[in-house]
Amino acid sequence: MAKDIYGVNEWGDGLITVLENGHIGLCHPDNPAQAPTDLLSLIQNLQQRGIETPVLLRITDFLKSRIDEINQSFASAIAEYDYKGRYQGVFPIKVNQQAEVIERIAEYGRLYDFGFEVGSKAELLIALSLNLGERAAIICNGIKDTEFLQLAMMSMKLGFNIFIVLESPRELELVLDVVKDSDIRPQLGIRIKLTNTVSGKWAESSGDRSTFGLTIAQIMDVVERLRETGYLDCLKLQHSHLGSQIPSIIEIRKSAQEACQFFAELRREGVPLTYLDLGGGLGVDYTGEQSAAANSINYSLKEYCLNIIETVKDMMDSNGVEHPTIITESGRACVAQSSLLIFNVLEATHFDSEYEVVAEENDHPLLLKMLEIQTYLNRERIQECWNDLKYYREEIRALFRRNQVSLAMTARTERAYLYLMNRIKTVLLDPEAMTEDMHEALVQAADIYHCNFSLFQSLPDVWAIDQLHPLAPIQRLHEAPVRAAILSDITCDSDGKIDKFVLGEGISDTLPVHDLIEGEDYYLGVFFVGAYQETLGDLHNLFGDTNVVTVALSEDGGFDILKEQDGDTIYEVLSYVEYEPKQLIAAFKANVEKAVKGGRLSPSDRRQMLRSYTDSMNGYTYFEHAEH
């Protein structure tokens, strides 16, 4: 079954299915008996509409429902723990920057008073513009100058919930310079850095060593500061920042313990706190594996919420301590599964061929040794045959290079390898032929898909630190796939490739794919690229963002377009680097005439390039079908 191959069941998280047609199905999270949406049927109404892949699709509806589970998971532990505090959360800005998520991320959140975290002045504008719940949070966190501390204090004469977090001692005398001759009281924050360091790709932002936050001896240096300067009642919330995707529940209760610890301590030492914000910390479970993994966790987003709860609990009860309002800054968990890329394979190179090469007179010996191979090629000796392949390939190739052989029989010595190579992998079809060393040989002879995406735009976390998203076909999934491959991307760059992919039975170095039919499009989907992806995308290669459109899931399972956003043009994107397109085209215009004044071209030729030329500078940075 292709959900088995996949790992539809375990990564989907009941989002994601395969449907009786053989395509990918969306399922709506909170109306599970509603039919699937088609996403075939979904990208091919696009094109329809003039809308071509690559295209990112956010889906409304996992969004939402994201959110609502987020803060329902907290009421419900609240609620069992009899916990007399508070759950509100924030959403950092810098996980998805774009202005359509931002939007629904405070419509839906409205109801819980779910704010946003801030570490720029550009985002804090960004919250500043929103319609929030009337005790949302906004934490200003990072490093902030002068007139950012102005715009947050001002701001709260709005009504703005605003939190100015302290990251060293250098930023409260900015602030105290700010407010000698104000009279506003300002909401400070102190961002303490935990002395436990947490497991995953961002270990390195928690620990002594991570980035941001005071150190022990520099609070108590905060905390005097602030009493002598008649302050220190502003502080009232502490940032500790647990860490981002931590795969283990373990590592999340200790960090939270030790944070605990240091608000209850700050509690003796007189400082009126009544937030605690945990930060992040709360991951994605991309591999579907439920482990403690890096691309995977070993808990659900119930089993967090209650070990929060508890723990926080738990410690300020032991230290005599009113229940704070928490704060979690739940990026990557709110928005992941909400977006999902889409593609499609533009050709395949294959490195086996089924045309048989059949042995000739004037063959070379070491050729005809190679083909003599298919004679003793059988499950027991496949090493063996592999080993001999892989040894007269190289013999011939050296032999070429001395000029010993010709290009011809060279080619033709090609042709018998990957006619053997798709012979060995039938035998291979037997598992039990199926050896360490063979599969690592099968690897070497996956196919290359060439697809219609850049890497670096739409999947940088991909190329620069190997993050896992799922990944399948997004249709034929009731026919078994035939070839394994890896994905190379549009861009001319070697490492534009995905080769690590996300399968039921684990990690596989290769994808399962079909075979292309000729005249009909085969698209595969990365799912979960919701956090991180849009905001870290670069031009490499000068291709821009795709285009984008916002869906909400229908009842009869069809589907709704809530908003439409068209792809970066060569116009622009040619303008983001600096050229002017105008004066391009100028330039363009004189090299032609230039041209035809040389008898060249013709002037009907002059009129047919630069529509060429302008038509080009208005498409599509990806690769668009001819009658587009």
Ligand SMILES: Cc1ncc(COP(=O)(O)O)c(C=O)c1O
The other form holds:
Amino acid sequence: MAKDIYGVNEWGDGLITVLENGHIGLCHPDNPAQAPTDLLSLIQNLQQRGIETPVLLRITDFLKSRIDEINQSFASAIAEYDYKGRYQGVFPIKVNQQAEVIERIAEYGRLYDFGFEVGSKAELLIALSLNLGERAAIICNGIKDTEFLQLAMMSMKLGFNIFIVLESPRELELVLDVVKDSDIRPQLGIRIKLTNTVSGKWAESSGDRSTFGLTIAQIMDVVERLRETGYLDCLKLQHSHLGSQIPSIIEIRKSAQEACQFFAELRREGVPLTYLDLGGGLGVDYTGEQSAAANSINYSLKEYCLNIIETVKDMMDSNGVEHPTIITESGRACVAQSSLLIFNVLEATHFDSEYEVVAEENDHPLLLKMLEIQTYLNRERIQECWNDLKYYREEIRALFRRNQVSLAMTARTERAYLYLMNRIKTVLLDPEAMTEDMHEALVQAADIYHCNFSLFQSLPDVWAIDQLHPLAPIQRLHEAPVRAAILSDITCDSDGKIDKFVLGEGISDTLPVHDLIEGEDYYLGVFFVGAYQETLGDLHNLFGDTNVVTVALSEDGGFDILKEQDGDTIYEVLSYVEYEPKQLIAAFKANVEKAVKGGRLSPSDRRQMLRSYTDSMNGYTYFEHAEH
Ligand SMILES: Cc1ncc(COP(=O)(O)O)c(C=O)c1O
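Instead of the form predicted alone shown above, give the structure for the form predicted together with this ligand, please.
Everything in the complex follows now, all chains and molecules, and the chain you saw is the first one.
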């Protein structure tokens, strides 16, 4: 059945299904009894309203259910193991910075004190404008400049539960510089580089060679420096990012174990840690294989939570350390499933034809031999037929180049080739006839379905890191697909194609598709694109366009500046991701006002904080030199 061809049952995770009418259905995650929404009808309705494909659909119910599931699974694991600490998740804003998504996560997560992880000034400004639960954490990761640190530390006075995670010994000196001569006692975290490596596409973000975090030697230096300056009591959190899309649960356990051992040892050194942040890593089963393969995972969300809680509890108990509050920074697992991209197919290029070519008296002998292939075309001799077909075509092409056959005869041969290719494909519908060479030939001869989307804009990871997303037609799924295709986008770039697909029987180089019907739209859906896909690569962490300067070298060894273009301000990049910066400022102002009313902030602090926030908003997205 067509449903199994695309593996919807395997990867659909109870959210995506195939309806009786052959359309894709979207199921309500919390109410399986509710009739699924017909995706084709939804798209057609949008079309009537003037909203054309390609369209990115964000399904809020999927998002809410994921936030609930993560928090509730941790809560039941805590109850099951009688863990004495709490769980408090944070969402890493870089995984999906869009205002609509962030605001919903804040809303759905308030109940659970779900917070945010920020990796840049722009992301910090977003987090500070949100209405978060009382204990929700804001984890400041990434390399920070003085302006970032000042704003983060002052915002603690507003009641935000902010942690400044030290990524390097240099950053500690910047922090000490900001707090000197003030009464600020910042909440600090320390990012520890785990030695344990994990597998998968993001293996490099773990182990000794990972970019961020302190080595064992540096950790001891930082602890000593904090002790000597009188700030050791501020070090509350240990951050140990396990990785991203970790395929195997055993690897998660091992890394968590190592993180716990560091925690216990640091406690022994007199560091008053109470928060253990295990970063990201909880994966998504994009292929539905339930295996430790790159685009899959061999564990469930429940298992992940149980294993984390069990590991931390066992490790802390064996070290005689109180159970810490556990933080995770699951980005992908929160949002991937909640967005899907729908686009229409514009046209198809076929590399075979049903148009029969019949031998004629004046045909070139090589063409006649080519047409004779039909007389021995069967499963046993399929490879021979394919070899002969290629050979005769190449020979005719060679003769054409040497002016020995006409254009018309060459064209007849090309048509005969396409027809015979079609005949060969028919025999190959019987999978037992398939050899490795023939498989390759078939892929070479696959149709190209030209689709109305840009890979670079909408699915950057498919292009950049061979990320696989489930992909299927959203209609005609009760009809067997009769063709095999790869997909090409509308950018004028040969890389703008998709040629790896998740199917029920495994990963395939072609996608089974239906013939296009004149006058009827044929839509394809790419599922689970909510994480890392919505914002183009160069806006990662909301770092925008850099400043651009055009320079000519002058004769005296100097230079002339021909043109200066200012890079993006934070104000500008925030507008690109659907924020209304004026509203952010207003929301921040309201938070500040609350702190003044509550006596946590003086009126002059208020002025300084507002100035600092608006200065950042109008500043460059990259690091700026501190003003002296
Ligand atoms: C520090 C940190 N936290 C969290 C994440 C999110 O990871 P994931 O999306 O796998 O949950 C990342 C991404 O690599 C990260 O670098």
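Numbering follows the first chain given and starts at 1. Owing to the predicted nature of the structure, the values given are computational and were not obtained by experimental measurement. If you superpose the two forms and keep the largest set of C-alpha atoms that fall within 1.5 Å, you have the rigid core.
*Superpose the two forms on their rigid core, then report whether the C-alpha of Thr17 is displaced by 2 angstroms or more between the two forms.*
Stays below the 2 Å threshold, so no.
*asked:* So that I can tell if Asp68 moves, could you say whether its C-alpha shifts by at least 2 Å between the two forms after the core superposition?
replied: Superposed on the core, Asp68 moves its C-alpha less than 2 Å between the two forms.
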